[in-house]
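Here's a solo chain for you in structure tokens, the form predicted on its own.
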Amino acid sequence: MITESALRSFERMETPFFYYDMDILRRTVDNFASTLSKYGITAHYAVKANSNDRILRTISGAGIQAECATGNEITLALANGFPAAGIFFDGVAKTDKEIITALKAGIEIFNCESIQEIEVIDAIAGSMGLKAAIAVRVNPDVDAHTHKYITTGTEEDKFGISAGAFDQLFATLARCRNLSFQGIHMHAGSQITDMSVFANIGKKAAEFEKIFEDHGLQVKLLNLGGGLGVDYNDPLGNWMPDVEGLARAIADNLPVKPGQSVHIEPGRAMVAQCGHIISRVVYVKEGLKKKFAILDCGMHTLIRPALYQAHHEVENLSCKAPIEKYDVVGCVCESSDTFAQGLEGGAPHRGDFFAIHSAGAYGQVMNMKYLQRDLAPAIYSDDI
């Protein structure tokens, strides 16, 4: 995906950078719709996955509608290009500022966390004089059988309504008189490629359908959330995510009457692989027993591998033989600041270009400048 063309011209830039593979980022954008389309899924892209106006319009162009987490995302969104009628509106810890500007924007849901967040919103729409459309987001006690960091769908989570909690949520729904129930909405975490998790994530959908149901409130909307991952391990050979298993899974395990709409929230599936983060190496040194690469980049380029033990694969792009063991270091003075241990790679050389991929999603959206480094800027394959 990095092409020999593309590392020449990398030769007149300064690293670290950003480097996406536009055709990787339409092909993968592309094949999401096209598949859902024939499931009859519609996809709510989750910005907070990457924020890049250049990605947002390239996601919004293909058809594909928001997922957003605050107010501000709201307002990108509408800026690159997302229909405010399509905007999902997620987040446990919606401020009274941020639910504002959701209403005049006229977003097509809320997707509701907790019962005093319903409450809230009920009485700002009313203060508004408007009508607010609400999903319950329910706590499907699912294991997604992924990192503890990302789970967020088993009861002890701080995600979403459980069960025990049905009876005060109905009552609440009753008397609020400036909302108008859609739906129900879940999330089980993140990063999930066992097809068989959104195969139980559709089978409790229909379960909280009939209980909602029996209490009198019509589902017209069902949200199965996000949470489709990717190939980290073989990033350049597996690059397409499974979007046919994933929409075969839910159309297989959840039955959709007439009227009913059924959406997901994809983040990370639609833009991981078409990211790579360029470094070079500043210096090699040579330990008792270790050899390192030092890259210019560190943890406040890319935290995931510090956060939660995050794996990305990581490539020598200018020396591929002889092949060496080392590890490949950022430039931040924190022992967690370490990209890949024991790896066997081109022998490193100080002024190498290296690649890190995988940096697509929850990459430079969470670039900061730790230390005032500079932040690390974006590079399209378009543009060189």
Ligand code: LLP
Given for the second form:
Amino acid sequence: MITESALRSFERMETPFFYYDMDILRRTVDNFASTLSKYGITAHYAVKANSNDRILRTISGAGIQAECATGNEITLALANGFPAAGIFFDGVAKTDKEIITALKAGIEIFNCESIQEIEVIDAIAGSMGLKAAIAVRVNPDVDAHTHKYITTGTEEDKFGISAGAFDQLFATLARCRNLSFQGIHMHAGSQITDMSVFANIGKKAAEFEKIFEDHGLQVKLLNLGGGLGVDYNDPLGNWMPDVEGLARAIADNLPVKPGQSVHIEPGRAMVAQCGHIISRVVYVKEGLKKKFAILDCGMHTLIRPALYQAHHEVENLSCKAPIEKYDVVGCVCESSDTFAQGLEGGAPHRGDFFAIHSAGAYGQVMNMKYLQRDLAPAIYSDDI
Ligand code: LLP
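Switch from the form predicted on its own to the form predicted in complex with the named molecule and give that structure.
Every chain and every other molecule in the complex is listed next, the one we just looked at coming first.
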């Protein structure tokens, strides 16, 4: 939420910047913590969604664990209060250096994505005189019904080990002396709002568990990955993600045996709605048929619309009436750098503040310096 007093304090700030409503973040994180503990599910926050120190500290402070995709994310997570003993290390391309970083730190689990990766982790752990705890990322072949660039769980994806390679997998696991097999990992995709997808993932996990146990591998850990979506169309009215729906879909479809633990890796749903890009209109341009509000942010600030045709609500904070129809575009010289087409919003003027909502997840972390523009800084509601 952007209050009147927050808007007044924006007057003295350079734009664009990411504005984080820390109250929304705390309430979202607390909802995850309390709802999931009711269902006995452990959350590992996907650091890739937003890795700002203040955000990480708020999440670790609520007792949530971390999921990291690189060695640098592990280092950052540790520096911001996440215990090593709760870190899951994901990713298709873990380098030797990253594996060593993770082993030295004493992370909880390597989620392994290929047979060769399993062999490399075994060799490195052996050379360090350690045993590495691993889970195997299996390919659930579940359609997440989401954008094709963020679907990961169908058979054709580069992620995970498909059932066709299981014989080789089981032979490899039997050979590796420096690994301790803990369980199964899955991740079907991102921005999933249809809870039946999570129900299917839960059912698939139970099926895979049986296959592994039939091969003499005890499945102690079931990790269903991230993916819970948020409402990009109504970020102010419906900002709380459906954590209860997710937990219920899992609990109803995945029977848990004594001694087993269930985990998820939410990223987007924890941080998307607390973040907004605040930008000023640089120019208003009257085209032949259209009007354009040209902002001082662009696809280098938020790449999601250009990369995934993602929708983000755009709002003129400075002028609510009269309503006009216009396009809201970024400051980069590429046609895909458009935030809204045919927006019906308050008439734009040079200098007006615009907000682009739901920018807390995969916003600032995907920033770049294209055109040598400055990276947009973070401003936190607690500080203004
Ligand atoms: N676990 C694994 C193994 C993942 O690959 C991801 C995200 C997550 C957890 C967290 O997923 P979430 O809960 O955030 O959906 N840049 C894209 C999203 C890429 C997601 C990559 N993997 C976007 O802006 O939509």
